[in-house]
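Given as structure tokens, the chain that follows is alone and in the form predicted alone.
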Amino acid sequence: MSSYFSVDYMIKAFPTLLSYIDVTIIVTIVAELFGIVIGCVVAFLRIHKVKVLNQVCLLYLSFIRGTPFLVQLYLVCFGLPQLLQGLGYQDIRSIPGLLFVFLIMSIHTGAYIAEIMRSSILAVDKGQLEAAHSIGMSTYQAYIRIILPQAFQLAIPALGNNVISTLKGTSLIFNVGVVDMLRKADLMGSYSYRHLELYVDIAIIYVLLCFVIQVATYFLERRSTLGKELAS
């Protein structure tokens, strides 16, 4: 059993691999951070059907959400550097493949957020926008003040979501040269011939960092009822 699995290797590889979740993490961070401004905006355009940006709005989320991921982050990664070069810029090598990663990750995850804001504000009463308007408040302050507070806690569960598939999603980016946990995997492997181990491994810390978030979700949301409960 040893010689096509061993326990050992994959305990001592485990700390190595795990030394790399850090650019895992912070890709997810990151993402998630511009992906809710990104998503509140487009949300806020579409609802309000504001001309021209809303039909801007409706073609960024049909391409998102009907290309895959890897398509996505091919066409930023590589065919972005070959656009600003063919425009004059030619230092390209200056700049940090992270930050494309970091660019199409935002785009990526701010087009589902969009759709879980939308529906999370339209469940929002109607009538406490319009009850802030009546004491003087504008558009922005009453969704910052009022609307967005309630929309974000009735979006907890669905955000969670998007956080666990945006940590997933990151496993992809090993393919356009960032050296994740994944592609320290793919290179230990190819010296060590142990890639199930190594896998293994991989598996547990992404179940790891999946509970972690399925956690904090859950308490998260729990906190939000007792509130309104509370409130009530």
The other form holds:
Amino acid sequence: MSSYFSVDYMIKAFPTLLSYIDVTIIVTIVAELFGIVIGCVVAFLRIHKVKVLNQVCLLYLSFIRGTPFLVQLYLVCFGLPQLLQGLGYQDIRSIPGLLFVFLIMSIHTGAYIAEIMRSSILAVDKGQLEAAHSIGMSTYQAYIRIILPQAFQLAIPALGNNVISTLKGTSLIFNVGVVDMLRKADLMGSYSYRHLELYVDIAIIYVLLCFVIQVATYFLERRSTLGKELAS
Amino acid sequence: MNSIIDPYFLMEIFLKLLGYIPMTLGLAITSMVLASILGLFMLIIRMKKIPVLSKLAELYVLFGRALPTMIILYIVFFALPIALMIFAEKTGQKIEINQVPAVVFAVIGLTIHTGAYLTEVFRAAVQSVDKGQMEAAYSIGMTWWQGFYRIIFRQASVFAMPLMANQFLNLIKSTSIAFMITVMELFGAANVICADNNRYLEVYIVVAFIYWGMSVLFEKLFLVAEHKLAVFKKGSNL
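The form predicted in complex with its partner chain, contrasted with the form predicted alone above:
Now the complete complex, all chains and molecules, led by this one.
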């Protein structure tokens, strides 16, 4: 049995793989932060039915939700440099590959967050915006100070799910040359011929990360509902 | 390269890639059917609360949903041959592991992934059916199986339909990951073309549009189907 699956090797490789976890976490955080910004803007444009931009947003949402993330990743990480080169920008090599990954991850996450934020903003009572207007706030002020804080509170569970799916999306970025856990496992596996043990390690790491996010979401949610109860 | 995007080249790739759509859809449909069966099994195990199996089913749903598709596919791709090898050694049978096509691994991996999600979908669907329905079925002398099949299952399936459609759309997109384990589907074929001529931009644009077209088409189809099924929904007036 040990010749097929070595638990020793699995345990020995675990810390090495774990040390590459930072790439995964950084990409997730960056994608999630920019995604929230994009999502809020798109949600705003769609709710207020801003001319032309509303249609552009619909097209953007449809495209991102209708194509696989892997295709989007390749399109941006391999296609975009070619486009830039064609447009006359020759210094492609100086752009770090991680930048393209950040870009597409944010765009991808933004589309999904836009739908979450749209439903949360719509769930906030309409009178809130009117009340803010009536005391002289501009729409922008009303959104930042009144609507969005309430909308985020409603969106916490859905955003938690979104963070998990973003995290799962990061398992694909090694395809475009980012050295993360999976790439490291690939490299280590080609020396030791023990791929399975390494991938089981990574599976454990991903499950643990998902678990952490789940717990964090739960506590955030409880805290926000606690605040509501105290306020009322 | 004189222009950034050459329209004739786009057309050429498009026609070439169209031939790989059946492969992608075949993968998706096969996995969907198998995953539905798997999900139904898990649902029944959890509903009947079979001692050990029910815990295992819960664990499966947890892992199936927590793991990225990529990693499930890799684990299946590397673990299954080993399992087969052990099986061959134990029983003394000869199994040609190298002759198992990669598509089989892809279907198994995608089935495991989708099955976990479908189990949750089915569970939600069954919970949406009023509890009294089952009690009523018992009261007129039906067995659990009869009650489940004749009463609960049919009502729950109307509820589950849109969620399953959603899962199928996700699955179509997930099939693109199968190229990582050397399956020649739409995206795998695109990468081969890329390797031939180094024109990434055009090829990936075409691939993206094919996937987009498929997604939009199926979305519309499912909407029509849902509309037809709405007749059976609770509270709809005929």
